[in-house]
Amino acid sequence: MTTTSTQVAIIGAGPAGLALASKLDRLGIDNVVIERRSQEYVLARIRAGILEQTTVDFLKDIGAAGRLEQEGIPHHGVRLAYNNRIIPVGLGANTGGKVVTAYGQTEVTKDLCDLRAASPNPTIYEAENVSLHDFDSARPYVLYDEQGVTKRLNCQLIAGCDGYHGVSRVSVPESAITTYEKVYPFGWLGMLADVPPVSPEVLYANARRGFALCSMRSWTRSRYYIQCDPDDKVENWTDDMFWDELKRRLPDEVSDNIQTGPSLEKSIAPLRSFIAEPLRFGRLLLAGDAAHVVPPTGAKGLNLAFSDVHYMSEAIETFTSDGHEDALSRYSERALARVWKTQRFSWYLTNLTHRFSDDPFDQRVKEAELAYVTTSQAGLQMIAENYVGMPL
């Protein structure tokens, strides 16, 4: 077994792991990121790609929004359709100037890995068996395997940013930790098919077939989604299915202008609500999807993840230079009040814009919900103030 030291072991290198790590480098903090998947797997993920301003001043504090700031297109509204209507929802207009950024999630992990190919801190990827121990000490420590030999990483502290179902959050003890789950009883059918987006900003259709929403990737690419049922699979729909359901759930000043193609990707992802609690257990941190998952319907995950990243890096920068862990408790603190209101507003925006109940109570309540928020000075402020995302 070989043994070597760092100050901050990193677990995970999606963007959560990667924009931490470049953060560290950046206040001369040592740190190494330990991945179990391949680099060109990590790259070939498609996530969403609407980034708050938070998460691009964060990109940009860390040097890695060189392609954004040109590629990205800002959103300066979000439009709500229901009743063969669409109504817009001005971000900047209710929000004192802020908008949102679509840029793909895939480009962001680009970018992070290009900046970290240049850090003097090493990036282990296609690690095994990688394992978590005495973190409730002062003196933690990863196992893990790198072709066929064990090595040991002695840190200071631990950031698991490895996912739901990565090993850093069931590394700890049941009773240590306490989860909330809400698992919704329907699925998004997704495609991404290099076409012009038929809406210039996101547009969430509550229709009587179900959720539909249209989003961009580029002016060349875009990214569009239906309500499907959670157990239904990929294979049962053709491009030419997706296309015709999609079409009969958007306003008709909508279905008739879009332009279809073959998918480049298709996907069915479940829909749930996750938060585990607290964020910090000893000298475990634990950031974006290993804490917590929102449903996509606010475009949350990542930003949320960014969020993380920023206390957690604080947090970090306190405690190595003087010791002191209140710093780590506190960005326990921190994060999860800023988790737990946007997992409100994800929640509410999903229960707003699907349909799942056979109560027609239920869908008029929604209805008026939607007539309420689109009509009102103080509905629209709360859409936009929520979507552009909570302050830091």
Second form
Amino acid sequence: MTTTSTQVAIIGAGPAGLALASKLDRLGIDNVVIERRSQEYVLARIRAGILEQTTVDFLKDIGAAGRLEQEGIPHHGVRLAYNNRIIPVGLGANTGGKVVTAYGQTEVTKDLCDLRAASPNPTIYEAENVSLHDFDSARPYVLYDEQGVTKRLNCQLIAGCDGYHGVSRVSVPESAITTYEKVYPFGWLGMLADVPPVSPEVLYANARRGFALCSMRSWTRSRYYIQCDPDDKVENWTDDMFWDELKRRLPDEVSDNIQTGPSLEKSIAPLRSFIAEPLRFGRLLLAGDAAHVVPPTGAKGLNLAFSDVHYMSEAIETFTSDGHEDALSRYSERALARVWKTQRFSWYLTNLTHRFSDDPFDQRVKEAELAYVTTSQAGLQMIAENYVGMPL
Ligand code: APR
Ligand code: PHB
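Follow the form predicted on its own with the form predicted together with adenosine-5-diphosphoribose (APR), if you could.
Now the full complex is given, and it begins with the chain already shown.
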């Protein structure tokens, strides 16, 4: 068997794994990325595209923000809609000038892949049978098959960045991990279309028929979502049916102006909140979707992956320079504190804007809460502060 060694073995080449790899490159820490899929597969995923300022700053720091700075669209506010009304929530105005940037996650991943391509440290795509070993000792290693040949990678640390379905979290003995989960009784049907966005800022609509969301990828490409049954199938929805239902859920002034067109893509995603803790098991550290999943309301998934990577890279830098393991435990505590606050906000915004039952009382309470938070300075500030992202 071929054996190689590195300082950090990174499992997964999604946004978390690639961002960590580039940050470690900059810190002069050797690393190898091991990814189960092909690069083309990784780049084909379409996901939320709202970046917090801390995410933008991280991408600038590692040198992956060139295109983002040209093409990203700053949003100075978001909009909440209910009862045929639209309420603007100023972001900068309520947070001392912070904004978010609309830039698709697919583009972020592409920029990270391009940056990684210039790294002297390797990325192994299409690795099969990846398995993690001895991370409860000082000599962990990873086994994987590359083109049918089994390889061994010795390392000091393993970074589990392999998403919710990855191998890292499930390699930890069940007795060492606590998980929390909430599955919502609905999904989101998303559609991408080359039409100008109807709203210049992201609009979250609470409607009696169910939630709707207007977002964008550029000034010529829109992303819209409607709440749907979690077991619904994309094949049940023609483009016309989607547009009709979307319009029914939006205030008249929005639906009257919406430009429709053929879909480029339609997909259904379930909604769930999930957290595993701690994030450190000996020499294995988890980050991103491997450790936690948020419902997409608020677009926090990608941003949380970046804040984990920020804390993790600080911990790895300290650990590789002084060898003290305390830095690794502090990673778990620091990252989880932010994860829980962000989980709370994603859960809150989901509850506020979605239809959970047929009970008209529930709907009226949500409308009353929307009326309250959008007319209270404290309420507006709470939404804005969370939307732009908690400080690191
Ligand atoms: N071995 C190696 N790689 C694996 C394995 C495995 N056993 N299992 C999964 N992977 C890879 C996946 O193919 C994927 O490319 O790990 C990567 C994980 O990427 P993501 O699922 O995108 O997770 P993460 O990088 O944490 O990103 C978090 O991005 O993916 C979105 O919704 C997610 O917005 C969130 C953010
Ligand atoms: C998106 O642009 O895809 C998007 C925006 C905001 C969200 C979720 C998704 O809360």
